[in-house]
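Coming up is one lone chain in structure tokens, specifically the form predicted on its own.
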Amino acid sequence: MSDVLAVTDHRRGDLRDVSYEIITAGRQLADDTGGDLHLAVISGPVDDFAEKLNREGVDAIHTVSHGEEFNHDVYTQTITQLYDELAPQYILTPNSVNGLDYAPAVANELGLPVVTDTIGLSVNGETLTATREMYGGKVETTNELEGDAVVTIRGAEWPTADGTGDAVIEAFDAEIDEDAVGSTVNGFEEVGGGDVDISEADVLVSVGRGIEEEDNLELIHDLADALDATVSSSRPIVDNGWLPKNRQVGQSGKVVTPDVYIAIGISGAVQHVAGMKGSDTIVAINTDPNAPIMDIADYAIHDDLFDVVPALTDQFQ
């Protein structure tokens, strides 16, 4: 029997949906090493932070009450401390910008190997298998470890925890060397457009390189009002200067899991689509039928956007 710990990630108060599908990578895991698992809390309003996370399949919640917001010093400490009080199998991070800023570090003091950017993992006897992609997506591969490890998850590819739990929550008492923290966050300032975060809209509008101008955008965002949208994109179109950075969806963007997920004029290449495909519903819009977008929709229309997104916006108004 083994046990997993996996740790949370939360930014200015808030949970991150990583949080919860953290839960269920962690209880697939347990569950294969026969063990308990453990989340790790850590900074922030730890208390409400462990009753949200106190889902079906979590054993413990150990919580941390240091400062407001994410320090690698401070993670980094207080996981290689759970892992020496708790002697998990596996730690499981986020592969987000926090995971992957402290992963490293925590692995290297505690000399496991790590890998990143997983989207399936699975145990047999002493071997950790994890499934990673490559080349754009275009390729899985598998790593195999034995013993101890530190895994990161990519968000979006495990669902959610549900049910009300009744997993022990109690307070860790980190010992923090506060002369080896090194940094402290003073304040966020977002870049580029930062007004709205595309990962936590529940309707988005995506608009693809078959809108043709940056003119023609206007179609898209009057359908977003008319939806109560957020206006969302593929590469090109933030590649072409008409959107900022911000709005991206795929893998060199932001990875996003809508109700619904409008893909208007997108093709469907692997990277944009690793970064979507967690949608509740999918609706693509293209004239090519082929479109690799229309075999993972829902909903396909194989029309003319530019005839098919003035009907909706009318519609909807």
The other form holds:
Amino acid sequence: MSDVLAVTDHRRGDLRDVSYEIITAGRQLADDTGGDLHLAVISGPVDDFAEKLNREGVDAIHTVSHGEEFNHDVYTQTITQLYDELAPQYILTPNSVNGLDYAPAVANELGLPVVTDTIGLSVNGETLTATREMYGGKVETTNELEGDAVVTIRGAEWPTADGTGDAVIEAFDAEIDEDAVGSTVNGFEEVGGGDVDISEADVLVSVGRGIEEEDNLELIHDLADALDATVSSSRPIVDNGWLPKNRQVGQSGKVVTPDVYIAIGISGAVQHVAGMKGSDTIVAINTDPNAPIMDIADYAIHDDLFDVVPALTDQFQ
Amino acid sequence: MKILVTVKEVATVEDEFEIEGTEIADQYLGADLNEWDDYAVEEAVQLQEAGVADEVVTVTIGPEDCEQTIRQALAKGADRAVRVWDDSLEGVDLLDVNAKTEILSAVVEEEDPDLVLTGVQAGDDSFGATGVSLAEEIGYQWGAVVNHLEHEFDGDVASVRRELEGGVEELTDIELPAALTIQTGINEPRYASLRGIRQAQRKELDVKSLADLGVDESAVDSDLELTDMYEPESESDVTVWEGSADETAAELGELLRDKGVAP
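Got the form predicted on its own; any chance of the form predicted together with the partner chain too?
Below is the whole assembly, all chains and molecules, this chain first.
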């Protein structure tokens, strides 16, 4: 068969962005294979989710109402049953923390190859070509495999799907073997202070070492308030304890893809860039015209942040 | 409790390098214990020090050259090591998840641990999938991206936290036996002491072939084939705003209004 089954991601009542991105990636693959795009919506308010996910390019949505939150055993059992039912060529899942908690298990149970964290996909007949990074993004590679496979996609690499679809939405009667469910989710906890998810922000005012002192952060907070934006930072600011961990952008922090990312006093080490290069528009404010951040910035101001930031704040107050 | 920790020597790459075919040229490569595995080893050793684990064994798939790296884990407190290598693995440039799963599962069956700890991913190929795939293969429970493990076990249940995106942690109970993939930051990996390093030289390091493990040579045939490697294109195309701070701030303000993101 030539269909694509894409699995969506949600948490605490909300679909995550990657659920809309996986429609785009899935549609693209299904166009290559000449098949249909099926979505699986598992657990939580599935009818509400299905309605939201019914966007252009989706042919069918299979809902499985079982529990509120993600459980990898429920996902694994459901997806393997959907595979048996639909016989898709590819199972596509987000390369999220939860995606990595079931995709490899699904692949192994079905005896399929798994290729994770892909950033580009194309199909020619039975051959899938997947682009992915190695060595922390220093190189990109292409990888080929034949036949059916489980593929995980990196977030923010594909645009979100728009429009309204005319997908068939139907409940899938998965048989969940409760005895095989060996893990129990007891709850969630926000860590690092506050409930801000910088990866969901439209505008990030991001601060780095150039701010020099903790007291100077007030300038950044003032600007963020004036812009109705969210404050984020590079690693040294969090290491110093000036901002909580949940504000950190980068490999060891969060990957963010805002509409606008304003990098203030950030030099742009590779670890930081890995976390924000997917931003739509990047503006760098830095006295050093040779700072690496300039390589990926769309706009730059080579001037002192202590002059530019207050001037910008003034405009919006 | 017996703990098996999967460890891997990973290739590290210098800032400036060249690519030859589908590989980075040798002279730009270094080798180190995979960062995530270092945390997994530390977690196991801490469980041993807490009296929870009575034996910590490491397993790796790698040639003789990697023994020095593998002994780092022994120097930090692991009791013994298993190294799997085979002529059929020579020259294989990509061992995919299925291949690693098949080989490692044979070791798990021999060792029969209560807990398997792996790193979340390897710093070189970064699949992030072997731990969970392995768990499914051997019929263990599992948890991916664990950044906290309670050292007091409630019977046969491990209480963990999984590091989700957006600064959210999931509190989960997982029945043993289980495989957990360990995230960086779960602990502070120790440096090996001189005494530890000396002791590590005398610790048992078993080398096993695929035949020793009863694994068919076909296990190393990856489904995934690496066909190209290249440096990502630089997208540098910066527009620099000139002028006084007021002028450049005005340009930026206008951009924000144009993008429809200014209040």
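What we label the rigid core is the largest C-alpha set whose atoms superpose within 1.5 Å from one form to the other. Residue numbers count along the first chain shown, from 1. Since we're looking at a predicted model, the values are computed, not measured.
Once the rigid core is overlaid between these two forms, residue 94 does not reach a Cα shift of 2 Å, moving by less than that.
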